[in-house]
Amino acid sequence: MKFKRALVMACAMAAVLAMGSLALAADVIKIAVPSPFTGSAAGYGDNVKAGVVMKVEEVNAKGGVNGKKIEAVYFDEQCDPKEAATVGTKIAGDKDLVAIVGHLCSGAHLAALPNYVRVGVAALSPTATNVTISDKGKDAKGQYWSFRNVYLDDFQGTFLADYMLKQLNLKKVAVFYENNDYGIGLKDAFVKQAKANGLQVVGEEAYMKGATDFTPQLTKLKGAAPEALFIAGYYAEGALIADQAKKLGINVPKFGADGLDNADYIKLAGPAADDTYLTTPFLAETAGPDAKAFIEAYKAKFKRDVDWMSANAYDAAGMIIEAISKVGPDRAKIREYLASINTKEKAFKGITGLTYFNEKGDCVKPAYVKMVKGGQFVPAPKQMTN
C-alpha cells in the first residue's frame, strides 16, 4: 500500500510540473534566429545577435506582447548553406518558433527557404543582398515568405562603381571575388556599372571561402597596373587579401561592400585595412535621435563601437515583434502583415530609417560610405546621393 501510495503522489506530482511547463511555454513567444555563430563568420553572427538582443530585452523589460515574452532562439548555421539546409528543417518544423530574423549570408538564406516557403513561415534577413533571392521566396499562392530590410547586391555594386569613377576619378580596377552567391552577385554588379561608365577592369580573379594564399592572383593582378581593388567577398579572406596585397606592393585603394565591414576586417588586416572604402546601410554618424539612443546603449552593454549588421537585426527584430503584437503568433498573419508593409506612409520606423516592402519582400535603403583610416572605420569625405 505504501509503495501504490508513493507511485501515486508522484504521479500527482509529475502532472503538477508538467501543467507548469505548459503554462510557461504559453507564456512565451518564440522566434528563430539563424546565423553563424562558429567559423570564420562567427564575428558577423556575434553583431547580429547583439542587435536582437537588444531589442528583445527592451520590449521584454515593457512587459513583452499582450503579456507574453520573447524568446530569441539562435541557430548556428556557419554561413555555409548545407548546414543552413539543416538548421531551416529544423526551424520549419518547430511550430513553436513562429517567425524568423535570418538568414545572415546570402547562400545560406537561399539554401535553407525552400523549407520556409514549404511550410509558411516568413524570414526577414537583416543582411542577405544577393538578387536571387528576390525570386526564390514565393509559393504555390504567389504568396513571399522571404523579406529583408536591406539594399541589395545590384545597387551596393553599381553604386561602388558610380563612387570610383565620379567621386574618387579613378579609371582602372581589379576585381577579386569569392566564389559563392554574394561574391559573383555583387561582383556581376559592379562589373556591369563599371563597363557601362567607362571604368576599365583590368582583371578578374576568383577564390574560394577559406583561402588564405592569394598570392598567384594578385600577382597576376598587379600586373595590370590598376589605380584601384576591388573585392567582392566577406572580412576574413578580405583582410589577407589586403595584406598580401601591401607585401606585394599592390599601394592602391581597396573597395568592398558590407560583407568586409566588420572590425575584424582590420585587426586581421593590421595597417593594411588602411585606405579600404565600403558602403554601409548604416553609419552612425548620420544617425537620427532615435539611433544616437540605441548606440549609447549598444556601447554601455557591449562596449563597443555598434556596427550597421547590429542595427540593421535591431530593427528586423522589431518588424517580427511588431507584427506579433498587431496579429498574434501566427505563422501566416505574421507574412500578411510584413507584406501588407508595403508604401513610405506604411513603413516601418526603425532607427536605420523607413522600411517598407515591394511585392517581392525586398526593400530600398540609402548606402553610405566609409573608409579605414589610421585603424579606424571613419565616414569617407565624399558621400554621394543615392
Contents of the next structure:
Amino acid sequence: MKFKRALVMACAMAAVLAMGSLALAADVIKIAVPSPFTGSAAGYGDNVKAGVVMKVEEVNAKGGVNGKKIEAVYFDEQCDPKEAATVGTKIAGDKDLVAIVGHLCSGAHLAALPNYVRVGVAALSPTATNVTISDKGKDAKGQYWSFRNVYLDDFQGTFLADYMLKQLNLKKVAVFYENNDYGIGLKDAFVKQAKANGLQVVGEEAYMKGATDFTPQLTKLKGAAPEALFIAGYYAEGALIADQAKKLGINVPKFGADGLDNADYIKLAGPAADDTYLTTPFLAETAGPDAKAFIEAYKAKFKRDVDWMSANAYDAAGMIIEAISKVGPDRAKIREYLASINTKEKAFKGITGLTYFNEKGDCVKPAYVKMVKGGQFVPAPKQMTN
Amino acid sequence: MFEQQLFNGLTLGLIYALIAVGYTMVYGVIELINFAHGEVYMLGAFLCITFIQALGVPLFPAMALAMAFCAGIGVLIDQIAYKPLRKAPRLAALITAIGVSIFLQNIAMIIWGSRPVPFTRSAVPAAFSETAFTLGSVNVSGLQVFIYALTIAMMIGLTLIINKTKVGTAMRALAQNATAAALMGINVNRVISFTFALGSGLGAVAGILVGMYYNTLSATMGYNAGVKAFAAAVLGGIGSVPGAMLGGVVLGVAETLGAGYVSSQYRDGLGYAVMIAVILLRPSGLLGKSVGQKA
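Requested next: the structure of the form predicted in complex with the partner chain (the form predicted on its own having been shown above).
Following is the full complex, with the preceding chain placed first.
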C-alpha cells in the first residue's frame, strides 16, 4: 500500500508542477536550443549553452522583452542525426517555441531541418558550417528557414590552403579528416584549393569520431615527410593527432578550422599543441569593447576562457531576441525579420562583428588566424584579409 | 615501418586483452555478457586521476587504489543489478547490464563532466614519454615498456590464480556446472563476487593505461572499448581466458595493420571483419571449446 500512496503523491506533485508552469507560460517567451548535451559532443553543447545562458540572463536582468522573460528550452540531440530528427519534430510541434538557436552539428541540423521548414520556424545555427545546408532550408514558397551566423566549410578550407602556401610557404601537407559531413566538406574544399595552388597533398586519412589511436596513419605518413598536418575535425581527436605525431617525431605545424578551436585542445595535447594554426570567427584580441565585457563576465561565470562557439551562440541568441523584441513572439514574423537583415548597413552588431544574411540565410564573416604558442592561443603574426 | 605498426598493434592488443578477460570470466561463470564492464574500465581511469589530483596520491599507489575501488564497484554492480536476476531469463540480465552501462556513463558525466580531460601529465614519470630503446626500426617508449610489463605480468598472475588457487578451481568448477559446484560445497555467490572483483580490477588497470597512453579520458570512452573487448572475447572464444588474451592481441594487430595498410576509414570494420571470419571458420572462437564447457 505504501507504493500506492507514493504514486498518488507523485501524481499530485506532478499536477501542481504542471499548473505552476501553465501559470508561468503567459509571462515567458520560449526559444528552443537543440544541441548535444550528452554523448561525445556534449562538450560543445556546453559551450553553446553557456553562450545562450549569458545572453538570456543579460536580457532578463534588464527586464526581458516587452515585459516578458525569455526562457531557453534545451533539447539534447547528442549530435546524432536520428536524435535530432526526433527532437526537431518535438520542437516544430510546440507552438510556444518561437524560434530556434541551433543545431550545433551540421549533420544534426540537416536532419532536423525538414521539420522546421514544414511548420515554418526559423533555426539559427551558431556553429553548423557544412556547405549543403544552404540549399536544404527552403520551403515550397522559396523561403529559407535556416540561418547561420558562422562561415562555411568551403570558405575555411579554401582560406587555410591559401594561408599555408602564401603566408607560410609550406609545400607538402598531409590531411586527417573526420568521416562526417563537417570533416569531409572541409577536407574537400581544402584539397581542391591546395591542388589548384600547387600545394602537394601527400596523404588523406579518415577517422571516426571518438577514435583514439592515430599511430598507424601517422607511422605511414611519416615516410612521406609532410611539412604540415591539416586536421579537418574536432579538438578531442585533433589533440590526440597532434600528441601522437609529436611522439612519433613528426614535428610540423598543424592546421585546423573552427572544430579545433577550444581551450581543451591545448589541455589535451599539452606541449604538442604548439604551432597549431586555426581559423576562427572570433578573436578576443581584435574584438570591440562589448566583447571585452562579455569575455570578462564569461570567465567569471564559467571559470574558463570563452571559445568561439559560446561567442557565436551568444550572438545568435541575441539576434533571435532582437527579432522577438521588434516583431513579437511570432514564428513567421521572426523569420521575416531575420531575412530582412541582408546588408552590411542593417547588420546585427554583436561581439563577433557584423552579421547579415544572404538570400540563403548564410552569412559572410571575416576569418582570423590564431595559433598556439607556449600553451596559449595568440593571434597569428600573419593575418590574411580578403 | 611494418615492425613499428606491428609493435603498436600489439600494445593496443594487450590492452584489449586486459579488458576482454573481464568479459570472458563473467560469461564463463554466470553466462552474462556484462556490458557495464566498459564503464568500469572508464571509472578506473577517472578514479585514478581523481586520486592523483584531489588527494595528491602518487601514480602507482593511485593505480592500485583505483583498481581496488573498481573491484568493489564490480562486486556492487553484481549484487545490486545482476544477483536478483540470477534465476530470471538471460535476456533480463543482459538488458539490465546495458542499463547499468548507461547509468554509470551518465554518473561519470555528472561527476567529471562531459568534456574529455587529459591524464595528469605531472604525475606520469618523464621516462614514460621518452624513447626507452630502439629495436631495429622500432621505437619503443618507456610507457610501452611499462604497458607490456604490467599487462603480461597481470595475465600471468591471472592464469596462476585460475589454475593454481582454490578459488580459481572453484571458478572453473562453477563454469562447468553451477549446480554440481554448489553441491560440492562451493559458495557460489562468493566465487561470483570474486570473479567480478578480479575482472573489474583488471579492467580498471586497462582504463588507466589507455588514459596514460593516449593522454585523454572521457565519460564515453568505455563504450567503444567495451565493444572492442567483447569482440576480442568472442574472437578468442567467449568463456576462455587464454582465448580472450589471444583475441585481444589479434584484434589490436588486425586493426592497426588495417588502418596502416588498407584504409584508416575502415579500421574498426577491418578488426570486426577478422572477428567474423574467425567465427565463420571456428564458431566457438580461436580457443573456445565446443558447447558443453565454458571455461
